[in-house]
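Consider the single chain below, provided in structure tokens and representing the form predicted on its own.
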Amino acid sequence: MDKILINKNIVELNDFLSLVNNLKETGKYLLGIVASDERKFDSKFNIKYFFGGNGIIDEYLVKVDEKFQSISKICPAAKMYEREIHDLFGLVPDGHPDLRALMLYPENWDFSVQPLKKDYDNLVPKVKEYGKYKFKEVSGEGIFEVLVGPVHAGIIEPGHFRFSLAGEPVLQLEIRHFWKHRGIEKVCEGKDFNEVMNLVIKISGDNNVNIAISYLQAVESILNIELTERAKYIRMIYAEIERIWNYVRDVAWIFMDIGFALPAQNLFSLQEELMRLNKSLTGQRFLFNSLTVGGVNFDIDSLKIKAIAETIERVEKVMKECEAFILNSSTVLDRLEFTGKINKKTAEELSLCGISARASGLPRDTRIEFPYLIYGKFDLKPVLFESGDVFARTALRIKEIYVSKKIIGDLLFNLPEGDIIVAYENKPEAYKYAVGNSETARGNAFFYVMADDKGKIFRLKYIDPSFRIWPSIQYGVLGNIIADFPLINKSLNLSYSGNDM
């Protein structure tokens, strides 16, 4: 099992605000907030705050009855977590600047009903009108609004974007998501770890391998399972292949959004080749069901090693041509540079992760900060850009494809012999919990898993990188023209389904 260094602390409610200030001053940043109804054995609701930094995760437990101190004014990254806790548990974050419902449920939902309380009886409240959602307004002469979504012309999922404009420049963008809440956290309660695995891989399908790695890291820690070396290598190979095909697709869509269809189609063809490789390895184009509790479901033989090596060589060749084309085309650079800029300070305040953070100069990469599997054996350095614009996010993806290609090559060359799965009969200790961390193509995937007294799931919380990053686009579009919004959006390429579970 992966060993995550966690400092556990219990703090008093009134002392927490000053503590958060001190944490930020020492370079710590918010990884996630997890609320849990533990009144059954602790008489309180527990709220756990996880702060990362310097290779260690600091956990702070605050016990609450009905109210807790909001930290969002000094830690803006906490704002969405606190709103979510308010919706799902009915706990009130005292001092929160914006307690509008996230729309996890329809607007005619009775918000006195909180589904993540353990005494929730699964009954849907009577449908009636409880009020309307009030959007923020920008007033002044010549100000007008453009509404986009929630239903879009393409096949993407629903999301509502409300622009306030003066002429062409964007003065404000307000995002409203959570149109298809699936209640995954509630559905997982009372299920065993393998049943939940089938749900976890559906959270955000294009990143399912890396999300599953995070979940399994937590579960295997609870069950005291030690993976074989071969299983660790194969998990990493699948994870890096997933990262590569995601980045190839992302760059292709960026080309499409600036009107360069030919290089885009070339990259889409490369993506198709990668997905056919996925199918040859696991029987699934998206690598679904490739991992399981205790190991992996599909081994890699000499023929598969050859196919992987040849494919990633072609990927590197095509991406180098693509990189040269970008750098030598003034038309391409004109569209990418200075567009959708998210500065380092904003990235820090919102605790961004993944490509979005590294493009703004923040060295946030879970593989390096909190090494898991055998990433710690690689001398990995975060690939960083400072400009925080579409160009930085595009160039960063290309550079990281080269890094992933090298990782896969080293893994294939040194692939150890042995079993790919270990048997286990461990029953977890009642109410034992663990966290999982992994680096998806979008950024940090964070799991909190607690077992109940029957060895089933008592509480599961997943925090997708998209949940952290979506608010940043509201800053990235400011001062840009509305026509650049699709490009800015594509350069972040965030998941709707991962955001709204």
Contents of the next structure:
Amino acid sequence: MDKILINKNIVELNDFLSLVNNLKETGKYLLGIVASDERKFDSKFNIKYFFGGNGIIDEYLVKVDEKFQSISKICPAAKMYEREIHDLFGLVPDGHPDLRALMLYPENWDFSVQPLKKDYDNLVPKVKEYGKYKFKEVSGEGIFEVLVGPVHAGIIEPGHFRFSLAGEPVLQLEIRHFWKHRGIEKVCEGKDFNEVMNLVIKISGDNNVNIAISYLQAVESILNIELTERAKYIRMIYAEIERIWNYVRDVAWIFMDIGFALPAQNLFSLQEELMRLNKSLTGQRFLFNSLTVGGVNFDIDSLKIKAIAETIERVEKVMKECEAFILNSSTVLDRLEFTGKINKKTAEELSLCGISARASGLPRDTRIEFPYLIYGKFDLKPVLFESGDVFARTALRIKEIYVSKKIIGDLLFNLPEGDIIVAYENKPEAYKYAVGNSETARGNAFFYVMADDKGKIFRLKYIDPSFRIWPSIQYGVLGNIIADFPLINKSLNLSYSGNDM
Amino acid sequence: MSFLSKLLFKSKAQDIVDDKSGSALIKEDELKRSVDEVLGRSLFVRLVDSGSCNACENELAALSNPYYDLERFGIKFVASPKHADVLMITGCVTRNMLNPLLKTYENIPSPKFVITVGDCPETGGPFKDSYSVCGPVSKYLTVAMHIKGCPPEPEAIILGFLKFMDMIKISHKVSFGS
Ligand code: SF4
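Having seen the form predicted on its own, could you now give me the structure of the form predicted together with the partner chain?
So here's everything in the complex, that chain up top.
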């Protein structure tokens, strides 16, 4: 069980704004906002605000009937969360600048139905048009729009991008997401903790191990489960392998998008080798089902240790060549440098995490800020770049692959003996809740899990790093030519499924 | 440039081999011959993700890596539905994606076929009980072929294509009279 330091507070609605202001000044940033319908035993909706920073999570609880104070104006990162709460609970954020629908589309959903309220009767409105979605408009002489998606040209997930251009440079980008909204949070309610694992790993398949680690951290602290050392080590090994294969793929796509097919395909081959390694470890190319409540499902024996060590050794070799190639090629640098710049101030205001934050100079890495499993034993320093451009995000991934390789090497060398799974009793205290945190290849994965009085899930909220980072692209592309958009998008490589949930 | 020139001579394309028995499942030229015979050397596929967990897309993207190199068989993922013969669908069909999915289908010229990939489009997968899922695909479109798995591995997808070719070969004779 990992101990995260949490500071709990209950606040009155009226002094909340100044409080948020103070928090920001002391270097705190928004980790997430979680609403939950607790009218059954508390007669109110609860909205919990989680702020991170300085190694401690601050939790603020606001009790709400119908309306709550919007904090978006002083904390822009809150904007999306407040729209989400408006959609799913019907609660109104007072003073919110943009209350259009977010995940439930007026094109097919009746807004008098709010699916995350506990008195929702599970009846879905008929699929028909209930209203229209209004896009922002930019007008003026010579200004035109380019619409992209939701169905894109390649093998990618759906999302809608609307560019307003004056000549080639982008004046404004508006993103409409949530095409893939699958309502996972609701499906999880009333199920038991282990059953929900199958949904948790399918939130965003390519990050499933790290997301599951965050979920299990919350669940295991609700159930007071203490993992064996061996299980912790193995979880970390899987997590770092997943990070490596994600990064290798991401760098490959960057090469692909600047027309360097040869190095790209070389890296895709490397990715394939890693997927095959995954399969030899767990029988599954994505490491799906490798973790479970109380431990891990697949042990690592000496043969597997050898296979992992050999593969990551080769990964490092290829990435070193790749790094040298990038740095020595002016045509590559020309495309990557100064493209898609997200400056530090923007990153701070939007409360970014993961690669996107570190590339813009913010030292945010969950493994270091809120160490879990045995990350605390490693003397990790955040890898930082200041320039916030595509180059920074690419170079950062390559550098972090070396770090992950070192972590895996140490873990394999020191792998302790013992069981990989512990027995536990599924008897949580009624309405006990906990949060989980982990660093995926995209950034911070945040879970809020609350048990009900029968040992099932009462409320589960997941905040994907992509949900926090997507809005930043709208700033990253400004002034860039539209032809660079795919490159900028790939350099962040965010998940649509994790964002849309 | 040595990095690039080293890569140039490394070819990975191979027969698709069964893990367990080690025997070849698909000989390099078998699928190509089918594509050649039945569809005049090309099968163009348009993919729509109707609400997946993204693992299925990752496996479809892997088909283009040097190990599988799908295009050597004449099978290509195309950018526009207007160019496509096949609509390939992943995901559970969310309410929000239903309309774009059907519009994409409408825009594919006939004759056209639907192939579904992964458990999601067949049953709704783990998301089937959700308020925002309105699948499975078969409620809306006639599915010519389904490729099972969660996600199906690249080998399974290629095998699926081969099976699809066999199927077309038979129905081709019937419906186009050649
Ligand atoms: S079939 Fe499985 S792997 Fe494919 S999208 Fe659905 S849940 Fe993900």
